[in-house]
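As a starting point, one isolated chain is supplied in structure tokens, in the form predicted on its own.
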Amino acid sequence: MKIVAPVVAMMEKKIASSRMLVSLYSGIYNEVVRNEIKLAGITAGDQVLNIGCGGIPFTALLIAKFTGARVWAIDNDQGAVDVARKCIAAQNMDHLISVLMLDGRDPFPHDFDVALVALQAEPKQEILDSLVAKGGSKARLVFRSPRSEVAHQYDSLPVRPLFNRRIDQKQATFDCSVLYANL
């Protein structure tokens, strides 16, 4: 049975009004946002997407503020996006960062030159084809691969085609995040 990612999605949910909560939040995540940001290469002049944000789009907000590249933040909750939304706005980053009700398995109406895959995002063989038809293969997706402890709660990194880099990241549920690219 599932349950940390519904947990955590209702954490996100409760203290995504607060600007302290969440500055606290995405802080332990900046490491990993900084080594996702140098696995991929991405820089200002990229177009980011955000896959799984929840309501603490934490991620998008830490691109956006690391780089200054655009980003589209999406959630298949709508509960989620409502709260992301107002905690983009918060946060004064709205310019920068739109958040979309879309399923990572839909087409996605913005072209892209990364996309970061949350963890809890499913499922991720068919999110990865759906990045490959829409991003082709200049695109560089980056998924975060689950340790062995939690593996039974996420759904498991694609098999193929075989990832090209990984670095390795210092999170409880995560041991790593992988860069798919030229595809």
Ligand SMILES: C[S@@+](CC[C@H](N)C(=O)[O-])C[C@H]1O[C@@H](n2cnc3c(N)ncnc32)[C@H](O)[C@@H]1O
Second form
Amino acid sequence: MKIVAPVVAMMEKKIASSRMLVSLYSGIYNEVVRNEIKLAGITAGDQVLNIGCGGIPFTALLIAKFTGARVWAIDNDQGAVDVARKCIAAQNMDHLISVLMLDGRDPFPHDFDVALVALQAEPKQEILDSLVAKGGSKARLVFRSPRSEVAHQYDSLPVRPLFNRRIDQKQATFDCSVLYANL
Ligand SMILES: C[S@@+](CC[C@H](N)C(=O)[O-])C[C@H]1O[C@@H](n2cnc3c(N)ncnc32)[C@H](O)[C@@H]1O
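Other form of same protein, the form predicted in complex with this ligand, not the form predicted on its own:
Then the entire complex follows, led off by the chain already shown.
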């Protein structure tokens, strides 16, 4: 039974009103997101889509802070969307980040150059297929790959096409981020 993803989602919604906890929690992922910026070559000129932003949208926040890129953060849980919007406003980042209630499988209504998909987002193959259909061959798509010890808790990486590159990550739940590009 998958219990980690719903517990993390609930915990994010509960602690998102504390600026200190948001800062501590996001800090854990500084290196992860810096690695993903390098992997996908994200710059200020990119439009970035983050699928599964959760109540504490640390991926969206760190991408915007580190690169200055415009970020669309989406989640299919209205409660998470409401909390994430407040969190982004409290961090004074709403000029760069917009949060939308959408499912990653649905065709995204705006252009994007890069998409980053949360470890907990699913189903990953359908999300990848939708991103490729909308983003075209120029889109750079980043997914996080669960560690084998906890793989039963998460949807596994898409099987087609093969990813192009990977970068190691030192997290308890995922050991690398992978890039799909030139699809
Ligand atoms: C708990 S969050 C963790 C993400 C983390 N805050 C981040 O910044 O990377 C994972 C979120 O993914 C969302 N999610 C799962 N599948 C999804 C999908 N198909 N489309 C959109 N959101 C999805 C869940 O609702 C959950 O809020």
